[in-house]
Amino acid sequence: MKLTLKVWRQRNSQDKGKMETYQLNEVSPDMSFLEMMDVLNAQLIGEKKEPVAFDHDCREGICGMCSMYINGQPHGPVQGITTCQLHMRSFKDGDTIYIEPWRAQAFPVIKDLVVDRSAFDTIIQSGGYISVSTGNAVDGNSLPIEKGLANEVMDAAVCIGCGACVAACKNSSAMLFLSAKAAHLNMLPQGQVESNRRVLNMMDAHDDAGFGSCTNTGACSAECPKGISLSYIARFNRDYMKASIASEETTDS
């Protein structure tokens, strides 16, 4: 396959950045998208040029590092997969492919296609945990969890924090990420004790990081490689309202 690549190049966070054009003439349809990027970088290095910086780690759709905006879609044209799981057979010989980083105030570009997603870490640090005493691990059967609830919790816990939801949202909201991370703790008995404090703190961290408000258009869920449901945002909104009322009542008393 012969491809024309339009790739965003940006030296650092202060650089204005621009699209640059590259030609690849021997791309196998069996390559993954990241393998194609490796081929591009090998070509650039051979030409004594700076290779394209991009995030990657597991290359198995687990870590969420491979964040690329491909032809206007987070992770590319195939739903339910990450960039590393996208294969070049999804494109045609002679295609022009536009490759850009996530665009969000809370995800500043570090270099080329690499963005700083530490804002997600700040949200997790604010409440994405359960406070427990140290000591031996609790027996797995000491708190039986109903099967349906366990399944719903696991559906939220599969979020890999890739940021596609933010990239897809016209307001750059992280509500899908936020709600999934809160839900898989708040829905379990172990996490319900801190649920009010958790949702309030995580929402404050979300807003302080510069993420926008939820648009309710559903683009986040549609582009999520793990198919996180919008229902978790609705659940979070209910939990947040309850926590806000409880906080006001505590203050008044």
The other form holds:
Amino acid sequence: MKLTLKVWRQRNSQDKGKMETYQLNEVSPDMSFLEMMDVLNAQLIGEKKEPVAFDHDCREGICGMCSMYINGQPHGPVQGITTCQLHMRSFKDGDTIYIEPWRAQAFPVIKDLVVDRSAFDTIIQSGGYISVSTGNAVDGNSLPIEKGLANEVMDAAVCIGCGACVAACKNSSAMLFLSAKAAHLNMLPQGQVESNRRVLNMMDAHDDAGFGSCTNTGACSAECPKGISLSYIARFNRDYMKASIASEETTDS
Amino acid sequence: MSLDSKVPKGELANKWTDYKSKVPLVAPNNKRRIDVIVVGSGLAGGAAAATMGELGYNVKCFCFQDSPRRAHSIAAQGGINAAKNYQNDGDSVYRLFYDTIKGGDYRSRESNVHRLAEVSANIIDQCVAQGVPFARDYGGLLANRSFGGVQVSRTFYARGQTGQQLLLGAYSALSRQIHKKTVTMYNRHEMLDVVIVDGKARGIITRNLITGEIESHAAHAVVLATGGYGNVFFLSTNAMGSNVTAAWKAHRRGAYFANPCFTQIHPTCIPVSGEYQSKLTLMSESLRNDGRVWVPKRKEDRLKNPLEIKEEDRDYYLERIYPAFGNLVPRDVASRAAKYMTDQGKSVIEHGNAVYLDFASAIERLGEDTVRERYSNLFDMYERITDENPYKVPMKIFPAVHYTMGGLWVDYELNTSVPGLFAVGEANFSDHGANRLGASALMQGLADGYFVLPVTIGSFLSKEIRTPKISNDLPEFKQAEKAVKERLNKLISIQGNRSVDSFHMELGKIMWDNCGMARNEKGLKSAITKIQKLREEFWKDVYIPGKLNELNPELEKAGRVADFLELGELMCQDALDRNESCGGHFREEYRTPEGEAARDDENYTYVAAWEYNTNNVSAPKLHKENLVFDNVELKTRSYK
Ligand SMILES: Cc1cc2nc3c(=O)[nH]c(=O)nc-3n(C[C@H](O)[C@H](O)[C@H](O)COP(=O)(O)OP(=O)(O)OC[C@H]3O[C@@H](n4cnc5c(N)ncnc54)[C@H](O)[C@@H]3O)c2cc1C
Ligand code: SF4
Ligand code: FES
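Structure of the form predicted together with the partner chain, given the form predicted on its own:
Every component of the complex follows; first up is the chain already shown.
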């Protein structure tokens, strides 16, 4: 296949950045999208030009590192997958493909297609854990967990922290990411003890990091490579309400 | 430097308990004044950093990804072993110990392996407490599956994303400590040297991957949890960034490298499909619970539609040759058998090599829904990559480089041959001998990180409580910084004509052809010469675009490939030295009349620990740690 690529190039966080156009003449439909980017970079290096910087590591849809905004969609046109899992058979000979970084105030561009997502780590640090230190655990089977619940918890826990939800959202809200983690922990008996504190602290960290508020447009879930459900946001809002009331009661008394 | 493995005296089953009760402790007020550096945030590093933070040490943790949650451990699919005996199928600490020793073809240290089996059960408890959503059965209890090389069901799993869930557990514990400020996290930092002061590891030199700044970090001890070096083969199932650099820098500074040639080739990966291929994708071993491996009996049938090949014309060769274990033989055995079949011209794809992994009988026996429930994410992954539906047609698979049993030599306390420099997880050589059993790497990483290192490091640190804060202004740091800068400058100023990848690919091919699934003297010798030449060419002709003081992925890769070019030679030398076949190391000259691996226990029951030669990379010095087996009898490994 022959392709025209329009790629965002930005030297560093201060640079203004612009789209550049490149031609690729021999793309195989069996290549992954990132392998196509490798081919572009090999071509650029051959011409002694600077290759395009992009984040990637596992190349199998699990590390959450890859993050390209392709033709106006985070992770490209196919639902339920990451950029590294996208294959060129999803495009046609002669196509023009637009490739940009995630765009969000809380995710500043570092270079080309690489952005800084450390705000996600900050949110987790504020409460995305169960406070148990090594060596204090009871036998794993002393706390049976119903299979259906275990499955639901797993559905929430599969988030890879890629940030596509933020990139998809017109308000750059990270509510899908945040609510999936809170749901994973709050649904478990081990996690319920801290649930109030968790939701309050994580919400504060979210807002402090510069993510926007959620207006329930649902774009996040539609673009999420792991199919994280919007229902976690609703659940979070309930938990948040409950926690706010509880915290008012404790401050009052 | 001598090779003292520091294995405690006493009965095997009591060693660890005795050790723990006697190891000197560091009082809480002293812990606060002790700095520890942990390089790596995978299962081993993340668990170690979090636990040491909980204990009160001042921890600095480093990773090259943009978040500790993205370490390569995240990609592990199948599961984690533990001797819980929840299935009441006869499992025990001893059996897990025995299976691991046998699976490793009697080339690992008894005491370490027994300790691993002992703490395995605690790992599961710890992870459940953290909220890791392991699979459950209808009674709400933890579910298990089987993995290769064993006859019990002891593998815990979270769908096909066990590594992800375990790592997120460790990451959450780490995040909690970061929040409490006991751990400071440095993302997008690459360690480029270890700093030794008066014979002890006292810090590291890093490059900030965004600004290019070279920084010195000092501490009382340094822990390397930097993973394996499978990417020396260019194509492997490892993440793109996995590398040997941290371990190699330690090696250059005096840490011995043990059994570098012990590499695991995983039998079930998606075959190479083209020149542009950047990595290989694993299809979890758990698939061999229900999938049957076969090739056509007749060469002429190899490209025929598999659905049209009659039952009697198929060779289910693992079931035929190894009736006791069938499709669940250990990885090295399964991989070699696949190679043997394709060497006989029975590859089922036109270009390159592949065999079938077939689920038709499982679907018939269990129904498609059950198969879907067990493996849907793997089947989806397969279909996305190959555009073929494995519920309808058999998967095509072939072995690929997956894991490295070799690594930095460590003693019982996980200390390398440099005092104060520790190695945990895949980065050390310790527990898997010449072949690792499935689902045991996650176990080892977490055992080291949560339960072993935080205890054993006390033995070293308890002697350091009077050592004041180490300053990164010491001349040793300045010298190391200078050397790192000079090397980077040299790399970028070559401005030659060949890309970094072209060198890496060429090295990978040399390694795969000569130091892969089968090795022989002639091939290994020629590989050594080729690698030496390639290395010379690299330092003359590599082209690295961009600058030093900015995000520069090509520069990062170049540094890693430069180290692989030295490691590759050492791997070949090690393979050449070991005149026997054991586990993943198959020397064609040494096989039984039936073609199986022939070990030579009389001459090779040792760990080969290599010392770097600063005057001549090609002439490392071999130290031998003799392995003593007091508790198991060395047998010919048989899965028939
Ligand atoms: C596809 C796949 C599936 C697997 N499935 C299983 C399974 O089901 N069960 C099982 O038991 N095992 C499995 N394994 C093996 C297992 O995942 C690994 O052996 C294990 O996760 C390694 O963990 P680790 O903590 O030692 O290192 P890693 O997870 O590799 O972490 C290395 C860390 O070191 C950091 N690092 C490396 N070099 C540097 C440097 N120079 N400077 C700074 N930081 C550095 C990295 O950033 C990273 O944080 C699988 C492996 C693969 C490839
Ligand atoms: S919720 Fe989905 S899109 Fe958002 S970070 Fe998690 S996996 Fe990515
Ligand atoms: S590179 Fe890991 S998810 Fe895409």
